[in-house]
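Below sits a lone chain in structure tokens, taken as the form predicted alone.
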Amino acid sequence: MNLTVALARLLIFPGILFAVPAAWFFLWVERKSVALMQERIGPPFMQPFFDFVKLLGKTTPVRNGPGGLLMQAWPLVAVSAAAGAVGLLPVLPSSGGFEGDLILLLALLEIPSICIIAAGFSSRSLFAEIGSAREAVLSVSYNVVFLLAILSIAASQHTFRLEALAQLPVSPLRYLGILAIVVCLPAKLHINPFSLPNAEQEIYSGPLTEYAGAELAMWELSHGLEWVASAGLVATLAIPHFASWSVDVLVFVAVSFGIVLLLSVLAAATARLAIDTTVRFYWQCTLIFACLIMVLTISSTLFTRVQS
């Protein structure tokens, strides 16, 4: 990938110029879907953007010392990582990329979660520290399945390059891995039934309790960009490329929208699970998907070698 293509993907499409409006749109879809499921009117279409602008205009609490600087840095790092993850998605055919960019994408997707954990402990708030501890436990629980599913898909296709994965035909094994990834997304995006880190009825806003103003606006933008990156990753793996770039873009947006809508409806239809139930779910139930994927991947690889 040359520098021009890399900058175009990061800054224009599917990068910042597309990802930021898409983040606000997906946040609106999430809130509107939950409202309709609960027989409420819900927010107007532009509400996430208005909330972002309103928060930018509010005063941020003055914090002295290294802890204050760290609290200012965490949301900026989270936004940068989420935007970088979106920029790596191979939406268009022949969009470049490099060998191993899937590993970089996975690392960038994990940085916002790490930043949330660090932000809660940096604030020295009891509620924020409880939320960060929950986020850490939840992250360890679902990441075993999430990472194994993606790496198994890549290993079964013998490539860790995103563009190559997007162009290869979709197999039943790949769909099984995609199903495991989708099951992990509610925990990754902090929505019901796995919204433990930010349980408002118990710990206010969890790790973000002490945040306000522009810093909180950056956290909201980071959450929206995580929606775009996570839904876009599933759309990239599930839908092969077509001959026309315009069709690729429309299908990418439509599938991403469908994933956001599906997860939002699931969040509205379920209640928050306790931390022990969540850990048990991922370690006992969903881990079966990852183990099955690994077994099938190894069997497929051995079968291919025997044939050759």
Given for the second form:
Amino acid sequence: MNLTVALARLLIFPGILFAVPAAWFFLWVERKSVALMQERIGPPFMQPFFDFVKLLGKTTPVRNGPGGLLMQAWPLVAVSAAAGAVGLLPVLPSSGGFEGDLILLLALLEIPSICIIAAGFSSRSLFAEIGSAREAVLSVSYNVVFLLAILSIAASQHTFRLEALAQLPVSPLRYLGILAIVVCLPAKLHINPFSLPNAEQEIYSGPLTEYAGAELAMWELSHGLEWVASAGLVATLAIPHFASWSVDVLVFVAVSFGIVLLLSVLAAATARLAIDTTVRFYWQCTLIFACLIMVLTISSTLFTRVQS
Amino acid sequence: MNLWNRLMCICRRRSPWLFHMNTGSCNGCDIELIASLTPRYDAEQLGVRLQGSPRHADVLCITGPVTHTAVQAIHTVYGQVCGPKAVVAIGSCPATTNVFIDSRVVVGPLNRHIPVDVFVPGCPPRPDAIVQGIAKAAEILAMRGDTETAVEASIAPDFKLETTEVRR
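Show the form predicted together with its partner chain, please, the one above being the form predicted alone.
Now the full complex is given, and it begins with the chain already shown.
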């Protein structure tokens, strides 16, 4: 992919110009669907935008020294990484890409979570440190399953190129892998039942306890962009490309919306689990499931090789 | 007023985030504050969100008659809320110290310690009154803009914390 295409993908579609309104829209869908499930009316359509602008206009506490600089840097790193991850999604057919961009996408998806851990520890608040420790434990638990699922999908189609994965027809094994990814998404997005790191009221606001104003606005934005990137990743893996780009875009948005709705309903219907239950869930039940998919994939690949 | 300021006014009015603080309340007002967020009253329609950290909040909701041990905490939390901010005193206790008046462990009312923007009297007040108070505080926030806490001077100047008077 040349520089112009790369910049267009990062800045226009599916990058920042599309992803930021989409992030606000998904944040609204999350809150609104929870409200509807609880028989409330819920926030107005523009609510995430109002919150964002209001936070930009608030003052921030003075932060001195390298620790303060780091605290200001983490949200910006998280937003850039999440925006980059959205920019890599192959929404349009034949929009370019390179061998191994799936690995880059996974790395970029992981950076916001690492930033949250680092931000909690650099803010030196007790509650933030507890939140960061929880986030670290959670991240280690779900990432094994998440990476195994992605690896099995890539292995079943013999490529680490997103463009190629999006064009090939979907095998039944890939759907199993996608299911494993969807199981990991609530933990990745810190929503119920795995909202341990930012457990509201329980440990104040978790790693973001000390953040205020524009920095907090950046965290909200990075959270929204993570929604877009994760839902978009599932949408690109689940639905193969059609011929025309307009249909592709519509299907991408519709499938992402469906995934956001599914996760929000799950969040509204469940309560927060304790850390040991969460870790046990990922290390015991889901890991066995992911290993099973991996074994199935490898054996089916070997089987087809032997046959040919 | 330019476009950005006008937009900021609208956004401040439409998105008040709360931090709830109990300064020795009997829990009556706390329950009513939570009730105002539940499905029947649904304050989230106004953009209200209960935040876990005072750093994230715009509106500080205080219940209770301000006991001696709570004074320092009030000052800390008030300082932690980033400006522009508003304070809503929920219930009769922070307004007048209510039935606890003349108690030797109560150093209220609240406006001797920090500037209060909206009083919601009642013992306890109804949830719809609390929602109205929060909406009013949000309007004050929007009008206040970047000028910090205009009513700072309204704190009684003669008040000082008398630690020696508390006998057990």
